[in-house]
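In structure tokens, the next block holds one chain alone, the form predicted on its own.
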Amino acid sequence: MEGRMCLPSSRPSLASDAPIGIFDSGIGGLTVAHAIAQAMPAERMLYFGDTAHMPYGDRSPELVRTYSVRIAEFLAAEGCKAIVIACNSASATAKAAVEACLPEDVPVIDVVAPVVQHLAHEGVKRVGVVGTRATIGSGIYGHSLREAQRANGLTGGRIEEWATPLLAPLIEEGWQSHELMLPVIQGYLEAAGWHAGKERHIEALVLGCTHYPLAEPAFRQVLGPEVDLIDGPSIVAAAVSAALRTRGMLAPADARQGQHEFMVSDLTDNFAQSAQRFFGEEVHLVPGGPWFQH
């Protein structure tokens, strides 16, 4: 995979008004897409949710890389000027493979590195991370944050990671405000030793799954006021803006808002209903993407 160019030479040329490509294993990445839309209202987005193969958190790293590369190729071939991996599992296992298959002029932004850099820059030492089995099993947050802390001269840091596999399916079902969500979160955070009232407290909690911000009120209730919840989608949106600004690829601020496109590899009524919850406003999902190409 390393050094291999996977895209055809007929790929459209990039322009500042080209869309930002965003993908996730499902519709959870719409929390990131919504943050990008809020931060950069002049930009257009092409979002792809691989709902036919979700959840990536239960897939092997090799399979996640295969899916991610094919989706990134599709988005770049559609003329996207940047690719956002809006999935923690894919960010943890597939970013290098995605970068190797794209032209150098297409920046790849994942959802892990910007959060890690933010925490290190802010000097946060004791961090908890919750996420899928794939994300937590990769150790990506712990490894990356320890490196970033050392680079910033921070000592005495502590990073603890805890898998919370029941949360994403509950949120996917729209149960983020259901009475069952609170005890599930409380059970996980108690097992990790992070809930309010514990003597050993973390300073900040990273919601290492793009579904989890929808359950932020429940997390805050269980954690108490002493622990900061990290706003991952907003941090990632700022990183996307910075990457485009550095390359002179931001859409003009006075540009007319273009039409966003939202594709999924498998469309069901449940996904269509859930998309509005994740994006914060009405979303029109259509079937499409690389598995529809012949």
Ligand code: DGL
The other form holds:
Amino acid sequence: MEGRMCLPSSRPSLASDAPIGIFDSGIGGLTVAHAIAQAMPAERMLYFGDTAHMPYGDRSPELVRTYSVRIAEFLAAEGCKAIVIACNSASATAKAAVEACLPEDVPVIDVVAPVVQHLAHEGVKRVGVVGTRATIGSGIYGHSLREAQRANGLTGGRIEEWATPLLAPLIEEGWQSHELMLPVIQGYLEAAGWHAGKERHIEALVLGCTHYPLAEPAFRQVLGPEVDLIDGPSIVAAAVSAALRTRGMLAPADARQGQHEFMVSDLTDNFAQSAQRFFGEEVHLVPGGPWFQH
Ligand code: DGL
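Please give the other form, namely the form predicted in complex with the ligand, since only the form predicted on its own has been shown so far.
Shown next: the complete complex, the earlier chain at its head.
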């Protein structure tokens, strides 16, 4: 996976009105895409959801890396000026491999690092993280948060990471507000040692899966008002904006050229219907991407 490029070295430099490439294992990353669309209305997005290979959260790191690199190559070959890994499981296991496969002028923004930087910058010491088995098993939040806390001179930090694999399928089923969500969230948190009313056990909970923002009210109900829920998508959108601004690659502020495109590797009626819930407005999914046979 050493630094080879998927685009010819003689290619013209990327225009600032090129699209931002965004990918996830499926449709959960649409929560991040929506935050980007809200924060940067002039930008055009090319979204790819790898619905044929999801869930990444239960796959091996090697397989998630293989899929992620293939997708990043595809998005770069489509002319994307930046790649957003809108999946915690892929961010946790594949960021370095994705960076290594892309030309240096294509920035890669993942969903973990901006949240970690935000927490360290805000001086949050006691942090809980919930996510898929792949994300939690990688220990990425713990490692990088401890490092960022040290760099910010914070001592006495505590990070607890809890795998909550039943939540993404329940949310995908549209059950994020179902009464069953509460005992499932509570069961996971209590099994991990969290107890309602325990004095500021954690100050903040990172919803470390791009599906979970839809279940924020259920998390809020279980955790109460004392614990901050970290709004990953808007933090990531700000990081994407900063990365493009630094490189002088923000789209011109006048009207956006063209529509967003939303592709999935396997299109079913269920994905087509659920996509709208994740994006918060109408989305037209089409089959496409690196595995698509014309
Ligand atoms: N969207 C993925 C994430 O953020 C979770 C879904 C999956 O397991 O594929 O980790």
